[in-house]
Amino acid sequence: MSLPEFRLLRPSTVEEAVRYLSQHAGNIRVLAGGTDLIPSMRQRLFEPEYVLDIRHIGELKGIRQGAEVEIGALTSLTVIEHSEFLRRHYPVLAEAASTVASPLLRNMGTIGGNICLVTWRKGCGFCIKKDGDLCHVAPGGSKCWAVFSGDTPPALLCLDAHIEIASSAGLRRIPLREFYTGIGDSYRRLEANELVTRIFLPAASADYRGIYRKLRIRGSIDYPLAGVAVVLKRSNGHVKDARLAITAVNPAPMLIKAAPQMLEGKAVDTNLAEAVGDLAAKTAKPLTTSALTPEYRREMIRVFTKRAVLAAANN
C-alpha cells in the first residue's frame, strides 16, 4: 500500500519540534522509529496532513550516566539491549528490550516509541476494532477496553522510572507510573503539542535482579500476549524489595501493588512463588483479542510470575 499525501517536517532540535506540534496540533503524528507510524498510515489508519520527523534530533539519543541515568527517547531499542551497562545495573529493562518484534526493528524502534506504543486507532472514522457504537471485543463495558501490548514499560515501572515531556510551555517530569490512564482510548496523559524526550532511572533502582517473561505465538516479532517483569534485591537469603509488573492484558502496562509486601523479607520458595503468581493473575483482566483464549493468557501471567520470581531470586 502507498502513504497518504502529507508534508514532512524535520525539526533539528526540541524547541523546534514542539512548535510544529503546536501548529499543527490535531493534524500532526511523531515520526521517531516508524515501525507502527508507517504501516498504520499504509493501512489508512491515520491520514495526518503533517508528520514530525525528529530522527534528527540528536541530543534524544544516548544513555548517560550520572546522579540518575538518563535515556534520550530516540534510543534505539537495540542500544538498550545491548549496552554493558543497562544489563549490568538494570537487566529487566536490557531484557525486556531484547524481546521486541526483531532485531531488523529493534534497530528502527525506539525507547520512546515503545512507551507511547499506540493502543487504540480511529482512522477513516471509526475504531478498527469494530465499526460503529457497540464494541465487540468488550462487549457490556462501559469504556474502550483497547489493550496495551508494550514490552518495555512494565520493566520501566518496575525501576521506578520517570518521564520528561517537553511543549511550547517548557518541559515537565512525572513517573512513568502516572503516564498511563487505564482508558483504551485515552491511554496516556499526553497533549497534542507535547514530546516525550528523556526517561530517567534512578540510582536507587540500580542493580537489582531482573527478568522479562513474555507470552508470544511466534519466537520473534509478535507482540506479547502477556508479558512479567519482576525485579528484586536480597540481603541475607531474603527479599529486601521487590516489584512486579504485568503487561498486554489491561489497558495499561501495571505494578501489582500487593507484590512487594508479599515478598519482602521472606526467602523465596515455589509456595511463595505460586502465591505471588496467584495475585498477578487476579490483576490481568485480557480479552479474546487473538488466537488464544483469556483463560490462558491469565494461566500464562500466573505461571510467568511463577517462574520470574523463582528465577530472580537464584539468579
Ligand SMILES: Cc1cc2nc3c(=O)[nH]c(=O)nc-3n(C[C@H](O)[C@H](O)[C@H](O)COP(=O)(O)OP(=O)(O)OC[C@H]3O[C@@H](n4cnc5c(N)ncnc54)[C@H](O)[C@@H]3O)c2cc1C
Contents of the next structure:
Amino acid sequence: MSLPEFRLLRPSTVEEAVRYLSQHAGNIRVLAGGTDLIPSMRQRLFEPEYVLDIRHIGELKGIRQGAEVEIGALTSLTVIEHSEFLRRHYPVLAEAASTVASPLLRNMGTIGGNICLVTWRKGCGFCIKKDGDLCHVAPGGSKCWAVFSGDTPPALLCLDAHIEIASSAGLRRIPLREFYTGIGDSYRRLEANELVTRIFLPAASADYRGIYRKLRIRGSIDYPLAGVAVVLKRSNGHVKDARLAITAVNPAPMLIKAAPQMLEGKAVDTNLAEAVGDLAAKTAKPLTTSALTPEYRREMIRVFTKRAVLAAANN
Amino acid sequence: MSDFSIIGKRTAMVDAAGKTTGAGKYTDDLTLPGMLIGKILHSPFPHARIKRIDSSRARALEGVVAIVTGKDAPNPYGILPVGHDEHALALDKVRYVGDNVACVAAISEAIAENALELIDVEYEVLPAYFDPEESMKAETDLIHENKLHNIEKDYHHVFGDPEKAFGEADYVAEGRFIANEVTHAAMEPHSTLAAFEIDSHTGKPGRLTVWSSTQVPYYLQHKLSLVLDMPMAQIRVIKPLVGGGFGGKSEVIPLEIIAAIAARAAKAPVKITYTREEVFWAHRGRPRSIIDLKTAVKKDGAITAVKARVVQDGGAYCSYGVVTILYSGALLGALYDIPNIQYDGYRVLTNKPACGAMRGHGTVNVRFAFESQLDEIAARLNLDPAEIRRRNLLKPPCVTINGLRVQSYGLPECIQQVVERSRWKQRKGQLGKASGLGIACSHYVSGAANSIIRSDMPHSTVNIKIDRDGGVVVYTGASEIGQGSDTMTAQIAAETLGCSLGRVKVVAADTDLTPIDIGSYSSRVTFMAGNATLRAAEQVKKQIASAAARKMNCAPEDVVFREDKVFRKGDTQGQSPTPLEPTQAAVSVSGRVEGQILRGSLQQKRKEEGQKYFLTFEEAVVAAIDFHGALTGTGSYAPPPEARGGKHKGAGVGPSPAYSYSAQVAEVSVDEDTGEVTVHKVWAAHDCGRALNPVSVEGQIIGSVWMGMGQALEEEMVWKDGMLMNPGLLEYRSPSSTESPEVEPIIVESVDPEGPFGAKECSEGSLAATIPAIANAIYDAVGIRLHESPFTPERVLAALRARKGAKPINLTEGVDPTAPRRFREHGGALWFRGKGPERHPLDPARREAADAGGDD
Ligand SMILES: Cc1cc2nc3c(=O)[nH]c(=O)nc-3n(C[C@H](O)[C@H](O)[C@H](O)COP(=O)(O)OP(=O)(O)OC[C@H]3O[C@@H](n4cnc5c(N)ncnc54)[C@H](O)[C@@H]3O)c2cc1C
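Okay, that was the form predicted on its own. Show me the form predicted in complex with the ligand next.
Complete assembly follows, chain above in first position.
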C-alpha cells in the first residue's frame, strides 16, 4: 500500500513542535523513529493531514545523569540497550530495550515511541479499533481490547519512571503508571496537542537487580506475546523491595500491585516464586492473536514470572 | 573429480554480483514510458455472487485510465488442462477473501488505490466452507457447480494386496497426522509489467510483451494466449531476475493476466506488484493435510503394507491440486521397499485461497506422517530408528509396486553418513535432560517424467551458438529463479566444450529468443535442461572436432577439448599443469584477458602456421566456422518411456527419470516448562547424483532444512471465517537467523546413469525429512509424539502436560461461549480447539484432551 498523502512538519525545538501540535490538533501525528507510525499509516490505520517529524529536536536525544536520570524521548533503543550506565544501574531497562524487534528497528525506534506505541496493528478486516463495530478477539463486546505490546514500559513501570509531557500550555509530569488507561482504542492519557518529551528514572530505583523475560516465537523481530519485568533489591538474603510488571497480555502494561508485599522480607524460593507467578497470571487477560492461545500465554506469564523472580533473587 | 575442469568445482553463481550490488533488475525495477500502475480490487467475502459492479465513480477520478472486470476477459484458465476453473477477474462468483474482482490502471499507485474504494460491488453472500471434512459433506452452494461435494478430485489406489498384508502383520501402527497450511514467503512479491505495441496504422493493441516474476514463462505465454484470445506468436514473455519462487510462481498467478487485460484496455503499459498481503492471498502454498496412516510391519521391522487416507484442504481453485494429491500417494513409493500400498486421496475445495505447488510438492506432509510413524514402530519393536530404515531399503535398479523406476539410490550412504557424523550410536538417548536426536529420510523427483500438458514434445530444448572469437551463447528456456539454473547451464556448456566459464553467456527465459522449456518446478531443470544443454554442446563440439581434426591431422574422435584448448588425445602438449588457473601461458594461448577476447593478430598469426599439435579454443572455433559456416547446435530432452510409470488412473504423477535421496539427523532440546523447542544442529545428507556445483548443492540443502524447520516449528497460516489472520511477514513467522540451527550439509554422489554428468535434483528432496527428524528428536528428548505441525510451544506443552499427568492446560478455557457450533476455526485450531463438530477419533486435539483428562 502506498503511504497516504500528508504534509511533513519538521520543528527543531519543543516549542515549535507543540505549536504545530495545537495548531493542527486532531489532524496530526508525531513521528519519532517511525517504525510504528509508518506501517500503521500504510495500513490506513491513520490518515493524518500533518506528520510532525520531531527527529531534529536535538535536546530530546540522549541520557543525562543527575539527581535523577533523564532520558530524552528521541533516544534510540540501540543507545539504551548499549548504555553502560543503564546496564549497570538500571539493567531491566537495557534488557527490555534489547529485545525489541530487530537490530535495524532498534536503530530507528525510540523510547518515546515505544512508550506511545499504538495498540494492535493489523488490517485484517475492520474492528472497533478502526472504522468497525465488531471485535475480532472478544466477539460480542463493545469495548476495545486491542493489546499493548511494547517491551520497555513494564521495565519502566518497575523503575517507577515518570514522564514529562509538553504542550503549548507548558510542561507537566506524571508517573508512567498513570499514563495508560487500559482501554484499547484510547489507551494513553495524552491530549492531541501534547508531546512526550522526557523519561525520568528516580535515583531510588537505581541498582535494583532486573530481569525482563519475553515470550515470542522467533528469536528476533517478533513483538512480545507476553512479557514480564521484575526488579528486586535484597538485604541479608531477603527481599528488601521488589516490583513486577507485565506486558502484551492486557490493553496496557501493568504493575502487579500485590507482588511487592508478597515478596518483601522473604527469602525467595521456588514456592514463593510460583505464588508470585500465579498472581501475575491472574492479572493477565490475554486475548486471541494469530499466534499462541490466550491460555498458553497466561500460563507463560506464570512460568516467566517465576523464572524472572528466581533469577533476580538468586542471580 | 580430476576428470572435470568445471563440473564439481565450487563456482560462484554467474549472476551473484548483479544481485548483491543491486545492479540486477527484477520486474518491479522496470519502467516503461507512459507506464500505469495497476491495483486489484479483492473480494471481502469468502463466497458470494456478484450481482452488480458499478465503476462509474472510480472512472470519474482524475488519473484513472482504465478499469477492467471479469467481462473484459471471460475465458477460463488454470495451470492444469483438467483444472480450467479460474478467471483472471471474477465473472459471477467470488470464492475466497482476496479473490479478484476488478483492476484499476491509473497514473499513480495512490490514485489507483483511491479508485478501488470508489468501485461499488453488490454481493449476494453465500454459505462458505472452511474445513475440508465439512466441505466434503456439502450438497448445496457448491464452490464450483461441477464439483460434487466440493471434491476437486479423489483417487483410490491399491497396489499388491494390502488387506492380506495387514492381516499377516506382527504389528500395525495407526494414527492421524495433521500438517497445517504453509506458504512460500518468497522474498520478492509477484510483479508483472505488460505492454502492447500499438499498431501505428490501426491504433489497436498488437503484439504483447510481458515481463513477469515467473517460474514458467512458457505456460504464462500459453495461458495469456487462451485468456486474451491471441496467438502465442504474438505474445512475448520475458522473465527478469526472480527473487525466489518455491512453487509460488510455478503457475499463472492472477496478476500476470490482469496486467495484460488492463494494458489492453488502457492502451498503455501496466505494472502490477502485489503487496505482501496480496502475495498471501495469491498463495498456492502447501495445503493443510489430514493424514490417516496405517503401517504393517513384521517383527524384524520389515514394512509389509501401508495404507494412507489423505484429505487436502485445497482452497477455492484447482491449481496444481490434482497433481498434489497424486504425489502424496505416489511418493509413498520409491523411498523404501513397500510391497503393498493402499492410497485414498481427496483434494477438497474450500473458500480460501488456492493451494498449489510448494517446495517438496505433495510429499512433505505425508512424509512427516510416515517417518513419524516409522519412529513409533521402531520404539515399539525396540529397534534403532536408523536400523529400521536400513531394513527397508530398495534394491535398485528396480520398479516399485506403484510403477516408479529407481536406478541410482544413495539412501544407504546418506543414512550411514548422518549416523556417523552425528555420532548417533554413541549419543542417541544419551544427551541428557530434555535433549534428543531424531532421524528421518525423504526423497524427491528430478522432474516429472510426464509433463502436465501431456504431449510428446521434449521437456527442454537448448540452442547454442558460437561466435568467431570463441564466445559461447546458450539459449535456454530454463528459468533462473535464484536456484542457480543459469550457472548450471553455463557450467555444463563450458565443461562439454572444454572452454572457460567466462566465455559462456546464458540467454534464458525469453519466449521470443529461447526454445521452449516447461519451466522451473518439480526440480527438473538440472536433469532436463541440463541434459538438453549437454546435447546441444556435444552437437557443436562435434562440428568443432571435425574441423580441428583436419588441422591436427587426426580422427575427430581423438580430439580432446579442455581448458580453452583443443588437442589430440594422449598428447600432453595441450595439458596445462594447473588447470583453470589463468597462468600467463593460459592467458596468451587462449587470448583471453579479463573477460575480453583478443582478436586479430594472434589468431591470424597462428592460423597461418600450418599443421598444429593443439589449437586454442578460438582457433578451433574459427576453423569450424570456416569449414561448416555458422556454428550452432541444438539439444533437447524428453524422459525415456521406461521412466514414465504404470497404467493406472493417475499413474502419470510420481514417475521421474531419477530420484534424489536424503537422510537427516536433528538435535533438539525442549524447555519442559514452556514447550519451546530449540533445534541445535541438523546433519543433512543428500544424494544429488553428482554435485555439479557443490556450493550450490549445499546452499539448497541448508535452505531446504531451514524451510522445513519453519514448517516444523513456526509457520502456519491462521484462518478465521476464511479470513487470513496473519497475512504478513511479521505475523506469518518464517524463522529468523537467531533460531536457525547449524546445518551440516553432506553431499552424497550416486552418479545417475541418465543425469547430466550423473546429476539429480538437490533443491526439494531434503525439506521433507526435516519435519519428522525434528518430531522424532522431540520424542527422543521428552517422550512425546507430536501429530500436528507446527510444533508450537503450546502444542508441545499440552502434550507434555498430558504425558506427565501434570495439570493440563485447557486450551479452550477462554473461548467465547457465543461462538457458533459449527467448526469455523482451524489452521491449527488455535482458538476453538475441541469445539465444533465431532472430530475424528484419532484427531490429535481429541487425543491430547482425552489423555489429559485421564491423567487428571
Ligand atoms: C517488524 C516490527 C517488529 C516490532 N517489534 C517490536 C517489539 O518486539 N517490541 C516493541 O516494543 N515494539 C516493536 N515494534 C514497534 C516499534 O518498532 C517500537 O515500539 C519502537 O520503539 C517505536 O518507536 P518509534 O520511535 O519508531 O515510534 P514511531 O513509529 O515514531 O511512533 C509510535 C507512536 O507513538 C507516537 N509517538 C512517538 N513519539 C512520541 C512522542 N515523543 N510523544 C508523543 N507521541 C509519540 C507516534 O505518533 C506513533 O503513534 C516493532 C515494529 C515492527 C515494524
